[in-house]
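First, one chain by itself in C-alpha cells, the form predicted on its own.
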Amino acid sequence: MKKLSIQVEATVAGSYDVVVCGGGPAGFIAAIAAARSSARTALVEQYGFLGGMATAGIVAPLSVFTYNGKKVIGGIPWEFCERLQEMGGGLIEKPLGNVAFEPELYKLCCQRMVLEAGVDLYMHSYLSGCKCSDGHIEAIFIDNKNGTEALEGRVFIDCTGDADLAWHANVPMQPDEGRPLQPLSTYFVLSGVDTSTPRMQVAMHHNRQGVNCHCEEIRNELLAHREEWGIPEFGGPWFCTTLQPGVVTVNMTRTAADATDNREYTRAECELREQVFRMAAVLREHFEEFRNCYVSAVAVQAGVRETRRILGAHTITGEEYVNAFRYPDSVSRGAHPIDIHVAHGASQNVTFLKTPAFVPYRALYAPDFGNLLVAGRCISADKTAFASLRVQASCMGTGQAAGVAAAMAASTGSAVSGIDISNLVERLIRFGACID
C-alpha cells in the first residue's frame, strides 16, 4: 500500500496529573474519581457529549448494579444513578438495580457531574496518537477544530472502549480467541408505541434477576415469519423504557463486523441504518401495540459489544469470574450474565451467575507501561469473562478504581503498578465502592 509522510506541529494545550481518553461510562467516571482525588484532571471525547454507549449509542438499560438482594457496583457510579433519577432521567428498577434513561438527561447529568469535579473537557477531539518511550506515555495528540494539539500527563487512562490509546502505544493485546466478533447492533428509538399493553409493560421493564429481558412472544412471531416477512439477522428484540409515554428503545439489529477497522465499520453502520427502518416497519405492520410506531431517533454510532482488549498483569479467565474468585487485588465487582451474542443468526449464549465476581487491579494495567491504565471494555479479560464485564455498570466499576489508583500514582510519581493496593481499596470503599 503506497504511504505518504506528513510531519505535524501540535500545541501543548496543557500538563495535567491525569488524562483520560474516552467519555464514556468507564472515561467520565474516571474523569470523576481521579479529580475528587485531588489530580488535575483532563476528560477527552470525541463527540460533543459524554455517555459514550448510553448516550451516543443509546444502548439501554445500565446493568447490573444489583445482585441477590446486595449492591454490586457503588459509589460514584451508584451517585450517578440516583442523581439522574431525581433529575427524572433515571428509572432505578429493582432488585436488579438496572437503570433505565432518558438519554438526554444523562448527557447533562454527567457533564454537571464532571464539571463540578474541577475536569477540563476536550470534547469534540479525537484520539490520533501519543508520544510513548519504553512504555512511558509522555503526551496524548487530539485533532480538533484548533488543529492538532497535546495534552501532557503524568497518568493516563484509556476508556475508549477500542484500547485506541493502548493500541498508539503498542500495548500488547490479548490473542485472537476466533472469529468473528461479537456482532454490531445499532439501537433506535421508537415513539408512538402503546406502552400500556401488558405485554410492553413487562418488556420494556428488566427487573427479573435470571430471567433474558427480550420479548419471548415478539420474538417467536419474528423467527416464525422471518421469510416471508423479510426479516434480516436480529437479536432479542429488547426493548426499554425511556420514560416518556409511548416511547421506547429497540434494540434488535445486528451484524458482524470489527469496528477497529474502517472500511469494515463504514459497512457495518450503513446496513444496520437500513436494517433500523426495514424493522421498524415489520413491527408497525405485524404487531398491535407499534401499530402507529415511527423511528424517531437512531443511534449516533452503532453499539460495539466487542474489540481490543489489553494483555494485562492478569487476564481474568472466564473459570475465575464464573466462581467469583477473590483477588488479593480486587477493586470491583460485575454481576451481569455472560452474554455472547453470535454473529450470524438470532441466537444468544447466556450463563447467569450464582455470585457476582471480582476485579483485579492487574486487569487495568500491562506490565512494563508505567502510566497508563486502562478502564472499561478493554481490560484484561478472556472471552467469556468478558461477555459479562463489557457492560455499563461494570465498566463505571472499572473506571472508578482506574481513576482513584491514577491519581495516587500521579501523586506519588510511581509506576501503576507499584502502588499501595491497601491504600487503593480503603479509599475506593471510602468513595463507596462495593468490594467484598
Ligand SMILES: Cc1cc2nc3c(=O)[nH]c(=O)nc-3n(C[C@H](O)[C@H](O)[C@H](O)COP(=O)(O)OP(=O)(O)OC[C@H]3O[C@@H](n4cnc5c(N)ncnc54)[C@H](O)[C@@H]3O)c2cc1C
Given for the second form:
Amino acid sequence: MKKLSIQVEATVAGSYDVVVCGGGPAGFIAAIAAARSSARTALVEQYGFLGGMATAGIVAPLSVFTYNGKKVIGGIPWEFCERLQEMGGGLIEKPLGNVAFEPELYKLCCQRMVLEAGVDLYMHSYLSGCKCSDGHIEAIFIDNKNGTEALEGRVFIDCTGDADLAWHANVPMQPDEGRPLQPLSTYFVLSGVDTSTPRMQVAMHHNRQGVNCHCEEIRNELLAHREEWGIPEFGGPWFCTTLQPGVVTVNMTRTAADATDNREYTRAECELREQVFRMAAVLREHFEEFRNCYVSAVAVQAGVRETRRILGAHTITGEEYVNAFRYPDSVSRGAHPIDIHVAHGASQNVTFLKTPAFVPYRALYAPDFGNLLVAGRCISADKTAFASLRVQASCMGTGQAAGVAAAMAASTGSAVSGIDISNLVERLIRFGACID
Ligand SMILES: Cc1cc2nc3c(=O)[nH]c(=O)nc-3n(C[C@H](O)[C@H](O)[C@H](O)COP(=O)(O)OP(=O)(O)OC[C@H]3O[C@@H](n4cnc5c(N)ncnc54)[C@H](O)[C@@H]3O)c2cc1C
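Having seen the form predicted on its own, can you show the form predicted in complex with the ligand?
Complete assembly follows, chain above in first position.
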C-alpha cells in the first residue's frame, strides 16, 4: 500500500508521575487511585465525558461487585457506586451486586471524583502515538484542537480498552485464539415503555444469582418469528432500568467485526444503527409493553466486547480462573460468569463461577516494558478468563490496582515489575480492595 510520511512537532503540555490513557471504568478509577496515592496524574480521554462503555456505550448494568452477598470488588469502585446511588443515579441491585445507573449522572459522578482527586483532565484528546525506545515510554502524543501535544510521564497506564498505547509502543499482544471475536452490539434507550408489568419488572432488574438476566419470554417469541418478522441477528434481549419511569436500555443488536480495523468498525457502526431502529419497531409492533415506545438515544459508539490484549508477564488462563487459583501477587478479583457471546446467531456460552477468581499483578504489565501498566479490557488473559474479566467491576478493580502500582513505581523510580508486592497489596487493602 502507498505510504506517505509526516513530521509533527508536539508541544509538551505537561509532565506527570502517572499518565492514564482512556477514561472508562478502568481508567477513571486508575487515575483517582494514582492521584490519591500522591502521584501527579493526568487522564486522557477522546470524548468530552468519562465512563467509557458505561456512558459512550450505555452498557448497563455495572457487573458484578458481590458474590453470594459478599463484596469482591471494593475500595474506590465501590465508593463510586455508593456515591452514584446517593446522587440518585445508581441502584445497587441485591443480592447480585449489579449496579443499574442513569448514564448522565454516571458521567457527572466520575468527573467529580476525578477532579476532586486533583487529576489533570485532557478531554477531547485522542491518543495517537508515543515516544518509546527500548521498552521505555517517554511521552504520549495526543491530538486535540490545540494540535498535536505531548504528555511526559514516569509511568503510563493503558486503559483504552483496545490497548492502543501498548500497540503504539509495540508491546506483543495475545495470540489469536480464533476468529470471529465476540460481536459488537449497539445499545439504545427506549422511552415510553410500560415498565410496570411483572415481565418488565423482572427483566430490567438484574438481581438474580446464577441465571441469565435476558428476557426469556420475549427472546422465545423473537426466535420463533425471526424470519416472519424480519429480525436480524440478535442477542438477549437484555433490558435494564435507567431509574427513570418508562425508560430502559436495550442490548440486542449484534454484528461480528474487529473494532481495531477502521473499515470493519465503520461497517459495523452503520449496520448496527440500522438494527437499532428495526429492533425498536419489532418490539413496538409485537409486545404490549413497547406499544408506545420510541428510541430516545443511541449509544455514541458501538459496544466493543473484545479486541487486543497484551501478552503480559503472566497470562490468566481459563483453568486458573474457574478454579480460583490464588497467585502470590493477587491484586483484584472477578465474580462475573465466563460469558462468551457467539459472533453469529443468538446464543451465548455462560459458565457460572463456583468461587470468585483472582487477578495477578503480572497480568497488568509486559515483561520488557518498564514503565507501562494496563488495566481493564486489555489485560493479559486468555479468551476464557477474559470473557469474565471484561465486565466493568472487574475492570475497575484492575484499574485501582494499576493506579496504586503506578504511583509506587513513579515515586521509587523502579520498573513496574520491581515494586514491592506486599506493600502494593497492603495499600490496596487500605483503599478497601477485596483480595482475600
Ligand atoms: C454489548 C456489551 C455488553 C456488555 N455488557 C456488560 C454488562 O452487562 N455489565 C458489565 O459490567 N459489562 C458489560 N460489558 C463490558 C464492559 O462494558 C467493558 O468491557 C468495560 O467497559 C471495559 O472497560 P475499560 O475501561 O477497559 O474500557 P472502555 O469502557 O472501553 O473505556 C475505554 C476508554 O478509553 C477511551 N479511549 C479509547 N481509545 C482512546 C484513544 N486512542 N485516545 C483517547 N481515549 C481513548 C474511550 O473513549 C473510553 O472512554 C459489555 C460490553 C459490551 C460491548
